[in-house]
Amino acid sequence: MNKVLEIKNLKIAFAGHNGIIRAVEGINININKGECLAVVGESGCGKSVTGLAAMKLIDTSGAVVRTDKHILCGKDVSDLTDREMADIRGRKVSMIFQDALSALDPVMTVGKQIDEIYFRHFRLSKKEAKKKSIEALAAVGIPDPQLRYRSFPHELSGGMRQRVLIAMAFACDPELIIADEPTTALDVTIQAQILQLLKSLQKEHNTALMIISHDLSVVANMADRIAVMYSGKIVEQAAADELISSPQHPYTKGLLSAVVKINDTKGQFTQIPGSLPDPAAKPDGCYFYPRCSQLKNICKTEKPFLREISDTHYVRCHNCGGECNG
């Protein structure tokens, strides 16, 4: 398969009052063409800015970017200024932000706002552009496109915006599209909507799909792929089926615990003790074992690795079992 994104040692640091932030921490991340990625984890985990950095889009002024490779679409990026990136990004790459509103300019019309892409990569001419941002529109299910065209975002519901993004992200039929929370402020049933929008789109164009997420169960039909992050690591990768089959790493175990499910009798919602180590004091040992259930003292001394168990399986545990005990 041919690799539309690999990341080599990716890591992140923010200067923070209280000293160094170490939001990412040297994590690989490889997506094949076709393929999707799931990337989930609570708030403060570094997904969305492992996002961004895939993208190059961390302002360096403020933030210290590393990565021993860094592969988009084929070509290493690692040096590529600003102005070179803006030829891949909506041509190559494109991103799908979480909150649609922001994501949008509100005093241009969303027809204009796409005939842009158009206009940067394709140098169509007005008339091209329009005809072409109206298809893309009709393409993501949004009624009467030839008038939401003219529509500003604030004229459209949620799900209409995000499918106006979604539209946007599409346009050039990029070879890899990052979705960051694509479903978070809108109501269950247009999340529903919106993903298999996403998962339709994605399987019709072969396109590679990053998806970004805090909730195992919005990316859990949609993932081949599923990678765990907690405090700026991965802690556990898999195929999706097995992972939320045969979690190993009793993070994961938490999240699948905390997802409500349909047949659940005993109306409990179980949820996963304390929170996030502050990112600028970190703990000595696995970054977990404050909160973990099956803690050893190991853990609170040594920093485990991300050991393989299985073909496709990775845990980065002390206590998961078999050859990962250490």
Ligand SMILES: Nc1ncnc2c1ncn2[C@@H]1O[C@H](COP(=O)(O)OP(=O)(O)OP(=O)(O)O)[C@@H](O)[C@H]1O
Contents of the next structure:
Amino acid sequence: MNKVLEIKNLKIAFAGHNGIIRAVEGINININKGECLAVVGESGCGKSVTGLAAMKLIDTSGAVVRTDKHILCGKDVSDLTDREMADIRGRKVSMIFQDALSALDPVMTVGKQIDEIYFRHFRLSKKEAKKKSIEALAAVGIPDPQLRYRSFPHELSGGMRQRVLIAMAFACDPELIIADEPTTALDVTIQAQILQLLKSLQKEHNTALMIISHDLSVVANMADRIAVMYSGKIVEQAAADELISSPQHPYTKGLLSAVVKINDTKGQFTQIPGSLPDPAAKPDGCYFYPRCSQLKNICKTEKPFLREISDTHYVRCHNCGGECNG
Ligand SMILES: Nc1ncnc2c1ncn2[C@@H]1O[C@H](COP(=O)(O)OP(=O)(O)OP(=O)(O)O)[C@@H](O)[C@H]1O
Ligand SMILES: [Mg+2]
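Follow the form predicted alone with the form predicted in complex with this ligand, if you could.
Full assembly next; the chain just shown is listed first.
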């Protein structure tokens, strides 16, 4: 069994003011042991709710979450209770969020917060937990870990706090880590250091990683595969190098040209004109058609399927990867 995460036909809907918000509409996610899958797309396309659903962390009092299959670390978690899931979270699967300050408890030292993980999952003694926590702080490059063990979150810089979250995520040597925009709140230099740390720990521990980002350039170098989301659907998925060198979907091409433009000496940033459709009133046909430069008649009326154009490359577009049928 090589897959650490297998989700089939994930659908997530919320009750919105103007009708039902179909946040995710039937996506499949597969991540193999030790593999890094990046999920990218612009704000509101459904990345975070996908990550949360993988962990079964969506509050179902205000949402409907459906899957045909949901296997996490070899276990069917579709019908697990919250209590059973709590045993898996942190130990076999953990999550790193964007905002370390709100993810950490402000009135507890960071050391104690890591200790808690060892108490809960391994029932270590206080002394053993402290030793492990200090080792964990050292492993994420926190200088003077004995001293930092006693620091409160507000006494650390943003980068250091993110390192603490990474230490917590790796504490139990999980099989899968879901990192949702782990560096978005940091400045560019620190961002690069944190990504490097995440990448090296991931390789060292052979942990599978699902990294979520709105910025393709942030994840392009670290991912084995990339899934591009648009308005609740995966519109293109491929091996990372294939997606970067040979993007097929007009949306992916737009994201990539925005990346190229940022790196340009002129520093110009060209966004794809337009915005995501209202999630409570999506267009007929392809959701991207109002913004698409390759628009054909069929795009306005028929929803494209995710088509396999090679063993490793899938695209959801009427005009890509085959004859134009518009
Ligand atoms: N609890 C909720 N109640 C209602 N709608 C929600 C809820 N959570 C998410 N949504 C909606 O679901 C859609 C997807 O949200 P999600 O947070 O997954 O986007 P995202 O891709 O992570 O965006 P960002 O890059 O801004 O983090 C959005 O339209 C959002 O408004
Ligand atoms: Mg998000």
